[in-house]
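In structure tokens, one chain follows: the form predicted alone.
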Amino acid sequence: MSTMDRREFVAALGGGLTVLLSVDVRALLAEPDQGRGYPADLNAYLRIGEDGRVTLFTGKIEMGQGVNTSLAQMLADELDVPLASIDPVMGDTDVCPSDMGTFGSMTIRFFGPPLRRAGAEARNALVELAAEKLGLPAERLDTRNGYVFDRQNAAVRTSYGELVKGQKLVRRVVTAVSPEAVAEHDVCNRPAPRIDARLKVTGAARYAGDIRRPGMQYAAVLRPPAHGATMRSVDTSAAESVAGARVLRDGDLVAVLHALPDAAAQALARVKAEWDIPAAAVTDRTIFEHLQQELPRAQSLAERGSVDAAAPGALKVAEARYLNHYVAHAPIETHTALAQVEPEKVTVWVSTQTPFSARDEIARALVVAPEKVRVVTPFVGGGFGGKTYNLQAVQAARLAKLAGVPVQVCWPRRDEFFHDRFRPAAVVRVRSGLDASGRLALWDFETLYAGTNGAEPIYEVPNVRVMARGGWQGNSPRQPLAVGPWRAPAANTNVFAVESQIDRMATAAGADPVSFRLAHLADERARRVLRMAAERFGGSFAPAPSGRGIGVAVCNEVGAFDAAIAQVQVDRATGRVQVQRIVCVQDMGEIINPHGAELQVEGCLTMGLGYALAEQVRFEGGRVVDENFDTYQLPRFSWVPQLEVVLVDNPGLAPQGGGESAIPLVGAVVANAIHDACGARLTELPMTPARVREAIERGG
């Protein structure tokens, strides 16, 4: 696409519908998923062709998680028109609304709701319009796959595109229309094919690094050996003589760029800096004892009875400390963009989970106004939280605007390591206690900078104290490393340390793991799912440790409840893990696409197996130690078990958040799963075999 304005954009599309409304647009925005930022003009969503194809306009973007096919669904529906009709336009930011981002499980909850009002008002202007030129009442139409037709004679009809058709048509609607029921719904509900498919699997969908522009070139830039380093010195002298290269330099970006990638990064190698490098204070050794130092005041989450006065009656009192390393984001795709900078305009096509937070820090590294940035989102090749910062297209831009042409700027894998904001180093500190009737009497919980998410306990405990310090907004000046979201941010951590501790409680009462875990939920939504997760995977259940190797784990994240019960088998001599099966239950209230539904709880729980087996990032003060998957390891198909995944049908609750839902979950279910297989108890993530061979050694 060539760089136009939304008015430009709008006016190339030729004829369309544009609905005005006389009623109070921002009330009916003002539910409880809403107050986001999103515009009152519900033309911003959606606009009718005079071919009859709709487009769908949003600033969430898409990578990989299918949200382009559920959204185009929700809108399906309340047009009625085919699914294949309609072409979403996502994350361009000259012709979608404003968006914060896309994370947080927050398209189909926080996204939805007005795209299907606005649907739903263009349906009734448009059976107006077909009111008008039919000469028939309003009352008496109907619309079916793109068409008004009449009730009483379904051969009277017209198509949307002929109501449209050579015409710049502006309705007024004075009365607000719902959205559809769920019970009316004919595309939503059901399970339907990706749109992006054949473009995936056929090669054909266009990410950033497979955009081309005239006269581009490829950049690669110098980045310094450890974080906190400072250049003393630089020799580009024997990169400038690469044929074809060219060196650039602005402050602190030096790079090198080529017609050819591989020429640029040849010649980059050739670049000698010195550089400052201050001393390592803190390793991957020594995180968590650094961390515990001087601790950032206290947030209380929620405070309940008195643990202080219950401790001291409380029986079969167990304290616990739960750690997690640094965990990398590793998207298939590394971070990348391309720039162009001309005179009226800046268009960068840039891997980004904030489209609109990307053209923002454009403008100010220019020093333009935001309306000359234009930032196209493509496709994303996985995002999981570490694409919702932008450096890549602040780097081209600046590059562009110096060297006068296009510049694509793609980081090699290294780079992607080095500048990640990891999932933060953790602790959790836990103490719980039973009364003489085995129930939970106090529940004392304190986490340190993963984050609040998940830390408040899900089950019915008198006594509940839940403090946090820190976390991953912003950097603290105690994580040596930049930190950011990671897929269910501080979910993971937290949700770990809770259903750890809750097992090892089950396991004081003398009680199996479901059954203790029953006994103290009162969420009925928290109930149906681990019961329908214990009928799913059959047979009863033992104190742990029984030798069966069988865990369980519950959470609430994002407005959805997941249960997961896992079976592993633990070789005693090497430590190592093997994860035999996994049955996963989530209620996510209205699922607008099963088949997308499932697929995301099987990655969630695929990916999890990472984070809980084997990811951890090494480091040494402000040197990054692994730089690629040959040190970092990442899941593998040999480590996926057998995935179960049950959605309940919740039609009554609103679309909840089904991205990260169950990722949470997998830490704790498989840490349970290894103590009711061998009596270890792992604290730390992730449970490598040498830790596990060690939990065993010391006898659990």
Second form
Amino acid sequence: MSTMDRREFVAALGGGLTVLLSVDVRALLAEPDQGRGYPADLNAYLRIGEDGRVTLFTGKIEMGQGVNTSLAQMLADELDVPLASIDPVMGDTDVCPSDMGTFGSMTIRFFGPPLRRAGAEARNALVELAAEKLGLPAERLDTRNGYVFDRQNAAVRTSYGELVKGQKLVRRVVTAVSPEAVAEHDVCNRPAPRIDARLKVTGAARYAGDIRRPGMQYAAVLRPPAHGATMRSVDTSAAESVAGARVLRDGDLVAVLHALPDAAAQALARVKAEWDIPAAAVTDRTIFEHLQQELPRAQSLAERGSVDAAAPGALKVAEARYLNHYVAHAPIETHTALAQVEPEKVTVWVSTQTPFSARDEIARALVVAPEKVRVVTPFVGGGFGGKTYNLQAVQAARLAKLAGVPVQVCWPRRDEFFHDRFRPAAVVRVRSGLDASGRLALWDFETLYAGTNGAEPIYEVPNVRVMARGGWQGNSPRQPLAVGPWRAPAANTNVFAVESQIDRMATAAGADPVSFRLAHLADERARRVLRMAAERFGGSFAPAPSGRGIGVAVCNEVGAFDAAIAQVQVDRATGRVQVQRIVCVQDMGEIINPHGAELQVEGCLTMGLGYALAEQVRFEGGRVVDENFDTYQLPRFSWVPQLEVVLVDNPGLAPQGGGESAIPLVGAVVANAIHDACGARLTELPMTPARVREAIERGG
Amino acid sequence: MNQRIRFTLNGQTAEVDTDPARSLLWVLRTDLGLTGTKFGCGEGHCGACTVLVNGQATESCSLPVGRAAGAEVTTIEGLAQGAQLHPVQLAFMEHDALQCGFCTPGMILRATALLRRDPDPTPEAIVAGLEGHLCRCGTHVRVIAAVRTAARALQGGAQ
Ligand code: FES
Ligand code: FES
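Starting from the form predicted alone above, please write out the structure of the form predicted together with the partner chain.
Entire complex below, previous chain first.
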């Protein structure tokens, strides 16, 4: 097979421009929230104040992904109000529509449609109110900038604020209303700067740890030295003698309270506890053998043809085992909560991705009805899936109840590492082979403990078997550490395996990595992102290893298609890898805020460098060895390559997820680029200098 | 042993009566009520708590408040001149060089100190200057662009 012909791209793309598709309004209206139970009453989503300001209510939270801005854009278009007049209220369980949480890139995909519908209905109701007030037929009226006006004489108008006078809107329309077509938008589909930017550059943005209540105290909570440890004895007398300190104990919960957080932490250091610690059976060095000793039940994800029948006749059959260690979420804001317990109401400010489950967890712990608990979610300082569990909120609530004053819990960094529910350590086995013409004939894939996303190949193969065993949901007794969702759960691990193995097959077929993939991709969206990435990257592609250090990867995650091409430099002596450039093309359907979407892709690519190159949680039995950023390395400024993000213009498709679909590419695209640079095939994440050196010495 | 410690905080005199060994970070956040300075790691590894002490970017989690006595301390709340934001703040907004925003105050103050020392930094100098600052959201390329924009604005005298 030859290297990809450059002219083919140009022809396909009309000179490299993105293709504008026609709008399919039905796609926007289909299945608004996929049974997520969002309320039908528009007043659940918005309130128009007498001053004309619009409050947008959502159970989603803002942790950096920018949905406060993009949801406001969606509502601004439907209501015909300026973006700046919208104030989002997010994650407040007393006033926002109930929501399962902010994860899985679902905010725009699933909350967006009912919000748009509510906005469209509200606009209709406003027009009807105005028709009555102005004595004009509704058909003669139009809306703009928060006003209803007479089309024949725009001076005859009335503002939304005057119309509703702060009251709830009564929906008068009986006929169904449709949200605006994409072509009618003048706020959506245009770059909007973040609406929280000013608050965040001035230090005025409030996070859970910034909330103050009169009389509040700060808690430092005792934690076991290892998971599975049981307390034998505890002596709190030295801590109690610290001026202003108060020791509280409630079963397994031991904490020191103080009016100063640092004083509480110092007093906690004086608590002498003795623990029984189970012997360290598993460590990060033995984890993979341990995981494979006893397999959970297999779930079949795909089965076509027969891999067993095809295997004997297949050529260049390659088998590989891909490994991935535990990875931490490590948001810069640690888990934080402030709880205030009053006789009739419990109020808890929580850094959380799941305010409604936090409410329920707190209610259970305090044995009160959930309606008595209000969870308020200020700005969240990063989540990535790690703030879907709310232990700190339960700790704060229990302590506040005992203490009789508001109590803040803000985990020190070592507690953040200790309590984290990591991206699971996982093993993927793949066997694949070609037919005589160099096409994929066989694909046998089994993923252990990663989860299912990204496991099914997006490539055309006649004989396929894809199985999953275990996953990140529900802790398996076999996993020595707690696991949970980590940005693009499962997909990071599975796409690393799929795209590495596809690359091996391309090499086996003597094909370049772009042509080989295109030859096996039927989906038009997948083909387009890959072609565009190749076009943007420029030049031609050659079979790997070409010595140039260029890698390719494609994936389909949360409804989006992404392709990345990266170039790396490998220092053969040290094994150090420097990623120099990444081109990433993403098709996420209609793009509400192109600017915000670009930031998310850049964020994914940058964050992904961490799990690709360095992040691995070390542990000895139940003891988490990494406790801070001195040993656990996050991506730094010097790691970051030139990033080029291209978003496909595809407004005919309803908005898809954009907050995580690019991150699964990073492990594979870097692994493939390393292979292209030096012929060494890395099969274990992270690809640390030691592992790269070892792979080079092994000779690929 | 408590001591009376005075310093200049965002242009005004601040006085606390506290243990001089306590970190400036918690004194700012708790005793003085300025919560824009963030706690990220507590051990000098992340840069979230960075403030200016006599114009030097300093990790406040690792500075005993006693050592700030008599110094001029600037936190993120004190960078703007009234309603007029500092060019570094404006550049961060212009480039959307922030997502969750938790690392942002520290980054902005580090960049401000960097530009005072080196008004026209190369991209390499910006990377080196910010290397100790972690951002989990991955805003790095935007931050570099923002610092370059701020450098131009400051050189052009734009205030
Ligand atoms: S909190 Fe001070 S450097 Fe991290
Ligand atoms: S913006 Fe979230 S840590 Fe930097």
